[in-house]
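A lone chain, given as structure tokens: the form predicted on its own.
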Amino acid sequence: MGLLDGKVVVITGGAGRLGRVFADALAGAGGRVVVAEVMNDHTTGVVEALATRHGGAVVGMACDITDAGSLDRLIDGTVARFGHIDALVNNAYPRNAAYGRKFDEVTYADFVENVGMHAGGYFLAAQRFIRRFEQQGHGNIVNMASIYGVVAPRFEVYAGTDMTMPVEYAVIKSGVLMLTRYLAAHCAGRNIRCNAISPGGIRDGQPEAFLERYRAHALTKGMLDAQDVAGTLLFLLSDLSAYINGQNIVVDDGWTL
């Protein structure tokens, strides 16, 4: 048996970097996993390609965590299909043309947008979950925030590239670490749950330079791969966790010590 057998989980996001993964493993554990996504050729790809490998178990669904409507809609596709939600994974990634710039390129518009996208997303899925939640009498959220949500940016990693730690993020992740707990608090006593998990960099081609300075900081390997993640989410989202609520679970290899 696995692990999640007879779940259904919700993943926003789920055909990005982390998404796929996450997706992947939940249906190699039993799971019956809809993959929430912006769908355009790319994603239906990946949508196509998770189907292939897990049957049935693996369906996409098109969704825009900033539109309410959207977020209904997926909800009731979702039950509509498998009959009931078990767990919604606030994975995805929103964000504009102009985000990923240093801070004194930030415009004030810009910063707004990001923030309202991401953690504004991040509320509204919550909110539309927790209410089908409430209904069905359980339910369980994981939402995703970052080690920049824990610590202060370490802006020496990044010298030499193009590369930043965008004040958005820190913001926005900090923020969903709050929201994390506020929703758990929210719940109390309606068998809902929530937590997060915040994973550390995850390799995708970036400078060995930085690479390198970023290992320095690390216990072990340095940055991570999606599937060294893949493992917390899963017991979260699993009844071994049970009785885990309102927590921040760190993955990082110790590169916030």
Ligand SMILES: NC(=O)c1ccc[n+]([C@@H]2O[C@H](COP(=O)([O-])OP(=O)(O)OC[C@H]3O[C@@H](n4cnc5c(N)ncnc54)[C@H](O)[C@@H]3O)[C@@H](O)[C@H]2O)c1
Contents of the next structure:
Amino acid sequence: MGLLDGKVVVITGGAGRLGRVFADALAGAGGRVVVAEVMNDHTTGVVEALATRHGGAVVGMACDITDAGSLDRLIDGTVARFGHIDALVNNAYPRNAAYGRKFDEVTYADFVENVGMHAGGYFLAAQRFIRRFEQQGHGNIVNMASIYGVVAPRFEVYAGTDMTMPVEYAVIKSGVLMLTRYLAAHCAGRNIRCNAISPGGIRDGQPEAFLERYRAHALTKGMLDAQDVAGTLLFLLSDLSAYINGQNIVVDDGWTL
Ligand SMILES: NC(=O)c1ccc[n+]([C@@H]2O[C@H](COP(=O)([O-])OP(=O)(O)OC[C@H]3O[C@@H](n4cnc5c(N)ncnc54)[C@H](O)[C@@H]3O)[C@@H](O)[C@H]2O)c1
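What would the structure be for the form predicted together with the named molecule, rather than the form predicted on its own?
Full complex below, order starting with the chain above.
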């Protein structure tokens, strides 16, 4: 028996760096997984690889989380394919070409656009899925937040690199955490719950000096791998966490202690 046997889970951004590892873990636990993505050559390739590994348990569907019509088509397509939807994982990471600049270089227009696409997209997906969840009488939402929605940036870990912690990200992820509590309260009495996961940094070829400085604040490993977060996602999607609601689970090797 898998932890997610028979559960239908839609994961936005499911072909991304974390998303593809999550989708693989969800299908491995018995889930039926819809990888909801902006479809291009890369994301299509990721979906094909997952489908080859898991057969019909993983399917890709086109989706733009900033477009209500696209989300409604995703919901209808998922129900047509699997009959119902047990859970939504808000995991996509929309950003424009200017995203990632240092504080002084961020324009008002870029700030508003990036916050709007990401936090606004998480809101919009939740709104559309909750409508469906209400009709079927149950539902579960997991929002991917971040340690940077929990604590202030440690800018010193980026010294000597081109990297920074974008100001938009702090606003987005702290907002996603409060959106999580808002949705849990909003859905009271409707058998729909909502929780968040706040991962620490995920290893992805960053400069060694940065990894060292980051590790100095952690308790064991430092930067994590996506696989290190997947177990918490499985738990929140499973019935083991049935009465956990409105919470945030920080998975960061103690970095925010
Ligand atoms: N990578 C990290 O270190 C880290 C740490 C903590 C939290 N997170 C969070 O985890 C989540 C996934 O991050 P990631 O690093 O895998 O990002 P990623 O950029 O590798 O993947 C994100 C995916 O989202 C998709 N996407 C972008 N815009 C979209 C839209 N409008 N509609 C639907 N899909 C869209 C992209 O095609 C991409 O495949 C994000 O919420 C991110 O903030 C990441």
